[in-house]
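Taking the form predicted alone, here's one chain by itself in structure tokens.
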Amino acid sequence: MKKTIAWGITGAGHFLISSFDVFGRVKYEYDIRVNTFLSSAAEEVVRMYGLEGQLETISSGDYLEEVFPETRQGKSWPKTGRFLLDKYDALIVSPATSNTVSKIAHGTADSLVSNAVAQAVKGGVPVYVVPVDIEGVVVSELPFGIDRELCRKCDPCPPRDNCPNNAITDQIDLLKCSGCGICRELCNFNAIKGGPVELKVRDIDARNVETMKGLEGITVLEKPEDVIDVVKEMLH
């Protein structure tokens, strides 16, 4: 029987692109169905990074390959009830924000993804979590933004005038931005950038990861690429 994975995405930029790359491989190299659960923050972040089209290729919309956005699921999240009905072989949350990790670690299930984790554990479905904040310093990719020191405030401004979402004024409105990159290509002064930034992991976030490691039914993975090993083991 064909295997089915539930994929929980939360609102982190770190590990987001690599998670999409990994689940693309899971879908096509290993012929596994992927049913995606998007937190409300993930809905915004996936759009900011221009990944909505890629998500449609991973979860095509067929049964057990749907995309469930939190903002369209009501407050009782009835679709998480599937974890009690032997529909999934695993739930993988990647990336998992420190907020989601804290909820999982302390038994809170008040969001779509944290509720999916709770229901999966109750239903005996193995849960794997890829936290963005494990320890030390992480390097995260930022969405597009304007470097004020490089911006010449041109008028007309090609990036602003050609933005398909009208997301640019003196800054980029990330709630409108779709991550298409047109603005970066059109700026003559390289003032529009997205890129790596170093972030220190808070002690409390590292402790929550350690707490989560001790919970029954939950396995912590260090990086999205570790999902491939989980899939290989699942198939053998």
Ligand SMILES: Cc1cc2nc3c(=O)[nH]c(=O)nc-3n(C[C@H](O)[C@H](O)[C@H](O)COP(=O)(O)O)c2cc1C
Given for the second form:
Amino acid sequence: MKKTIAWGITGAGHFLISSFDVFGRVKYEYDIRVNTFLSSAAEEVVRMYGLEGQLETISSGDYLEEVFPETRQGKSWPKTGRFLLDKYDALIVSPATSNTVSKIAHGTADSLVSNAVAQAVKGGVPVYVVPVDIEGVVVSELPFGIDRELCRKCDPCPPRDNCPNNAITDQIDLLKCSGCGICRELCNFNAIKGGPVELKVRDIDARNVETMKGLEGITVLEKPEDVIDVVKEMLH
Ligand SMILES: Cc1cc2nc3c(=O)[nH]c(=O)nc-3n(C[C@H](O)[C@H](O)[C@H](O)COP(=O)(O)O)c2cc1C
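Beyond the form predicted alone, can we have the form predicted together with the named molecule?
Full complex below, order starting with the chain above.
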């Protein structure tokens, strides 16, 4: 019978694109069903990075291939009851924000993804977590934004006038942006940028990852690509 993985996505830009690449492979290369659980921050961030369409191809909407967005669930998270019904072969949270890691590490289960982890452990479903903030310095990807020192405030402004979501004024409203990147192409002064930024990992976040490593039923993975080894083992 086909294997089924529950995929928990939280609101991290770091490791987000590589997580999508990996889960595309999980579905198409390894023929595994992917049922997605999206935190409410992830709903926003996935859109900002232009990944909504890709999500529809990974989780088609059929039974056990649904997308469960946190903003459309109740507060008692009834969908996570499925982890008690022997429906999933694993729960993989990738990427996991420092916020969700903190919740998992301390047993809090008041959000869709942290509750999914709690239910999965109770139901004997193995849990794998890919934290974004493990230790040291990480390089993350920013969504699109306007460098106001480069912006010449042109009028007409091609990026603003051609944005399909009306997301641009003197800044980009990231809650409207769908990450299409048309604006970056149209700005004659290269004032629209996304891309890499370096961040220091806080020691509290590193400690939470260490705590999580000691919890029953939970395995910490270093990067999204490590999910492929989990899948190979599962199919062995
Ligand atoms: C564009 C963008 C990128 C973000 N990237 C990260 C990140 O890499 N790591 C992180 O811990 N939080 C990141 N955040 C902040 C989280 O989304 C925020 O802490 C949120 O409350 C996490 O909720 P969740 O853990 O339920 O998904 C980002 C926010 C935005 C707007």
